[in-house]
Amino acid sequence: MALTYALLVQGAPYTHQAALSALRFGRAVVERGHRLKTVFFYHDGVHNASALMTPPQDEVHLAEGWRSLHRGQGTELLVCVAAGLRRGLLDEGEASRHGQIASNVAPPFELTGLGQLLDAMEHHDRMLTFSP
């Protein structure tokens, strides 16, 4: 029986193993016939949504890995808006609203509130947390 999964990622990319472990777990879920429906980025994990992330070519590109899951599975890539704003991560709407000249969060990543995390906890079969 296929299950729906949600992941909570709290680790910044390239700082701790949490983000890479979450991405690898998400891929494994899909390979085993389950559905990775939602990934929620919280605390320093919001940095996974940076459109400016440019790792060396011989390293795993975490943001591209998340985008690939979105393209292949329709996985929601949700970013806590409060945690993102505190850390300088804004989409076009938030940049405009706060009078900033640039944005650095682009679709398919979506700034959203903690209500979406609670919704994922309630409506998915499994939820796993990846923290540093």
Partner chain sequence: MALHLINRSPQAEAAYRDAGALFVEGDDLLLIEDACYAALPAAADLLTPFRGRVAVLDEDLQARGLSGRVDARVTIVDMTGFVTLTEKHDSAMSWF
Contents of the next structure:
Amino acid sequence: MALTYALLVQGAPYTHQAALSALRFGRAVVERGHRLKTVFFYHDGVHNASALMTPPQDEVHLAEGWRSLHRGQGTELLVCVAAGLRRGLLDEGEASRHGQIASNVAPPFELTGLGQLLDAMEHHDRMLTFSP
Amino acid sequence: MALHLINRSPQAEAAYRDAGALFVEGDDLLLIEDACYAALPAAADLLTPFRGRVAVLDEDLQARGLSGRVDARVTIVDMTGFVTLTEKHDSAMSWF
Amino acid sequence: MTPSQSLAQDLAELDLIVVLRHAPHGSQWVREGLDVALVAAAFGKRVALLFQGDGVLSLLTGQQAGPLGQKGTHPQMAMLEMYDIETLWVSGSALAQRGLMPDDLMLPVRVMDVEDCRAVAHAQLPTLVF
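What would the structure be for the form predicted together with its partner chain, given that what you showed me was the form predicted alone?
After this comes the whole thing, all chains and molecules, with the earlier chain placed first.
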């Protein structure tokens, strides 16, 4: 039976293996015929949402990996706004609200509140956490 | 019952101790990332609380050069096996 | 009422357990874990906190802001009661390993032994570990 999954990603990209493990797991979930509904980025995991991520060409592009899950599955890519703002992850709206000169979070990543994490836990069949 | 994930090397004993405190009959433990090193026979004592219900992620083992070094009491699973474990258990807890 | 009965009662009424395992100040885990607990409570969820390992240190009395004005997590702890988060469980072995007693903590807690932890695990409640 197909299940719905949510992932909580708390590791920064290219620092710990957590984000890579989460992306690998997310793809395997989809390959098994399940639905990966939500990925919630919290703690240092918010850096996965940086639109400016520029890894060398011979390395996996994590942000692009997340975006491809969104394209294929409609997976929501949710970034905790409080954790993101502190660490300098802002979309256009937040950047203008806070008088910043640039923004670095763009769709399909969305800044959102922790309530969305709790919603995902409540409404999806499975919740897996990947932390550094 | 629950699936427990540990990703820290055996040096981080607290992760194993705290997971063990909430590990009950019917639960499973999966070792991923640096926790692969806990699948070596030398770390067997650390896995005692998990009563033989321990698996390790094959691709993380291979990356670390640990294939062929795993304790016979630890089951090796691939990424699909990881997903299968999450199908079996309603809940998952990650200890890091 | 025996302590184990009151634990069973707590477990029957809960929606979410948040486990805190890291020390305060040195990392953001306690703060961001507590944020999840407080938001859940604000949304009407009944939340319990389980302090394990170094997490018990976040309850130590006498904490202050850091020299650069880092807030620490003790002001959040003080808010727990206001959000009706009153189920606070502390690992007895974690306290003992650190030479601490419940009197050293800023809030009233239930000290958990091995059997209590087992009861929590058997309740199979949604759990987030930080």
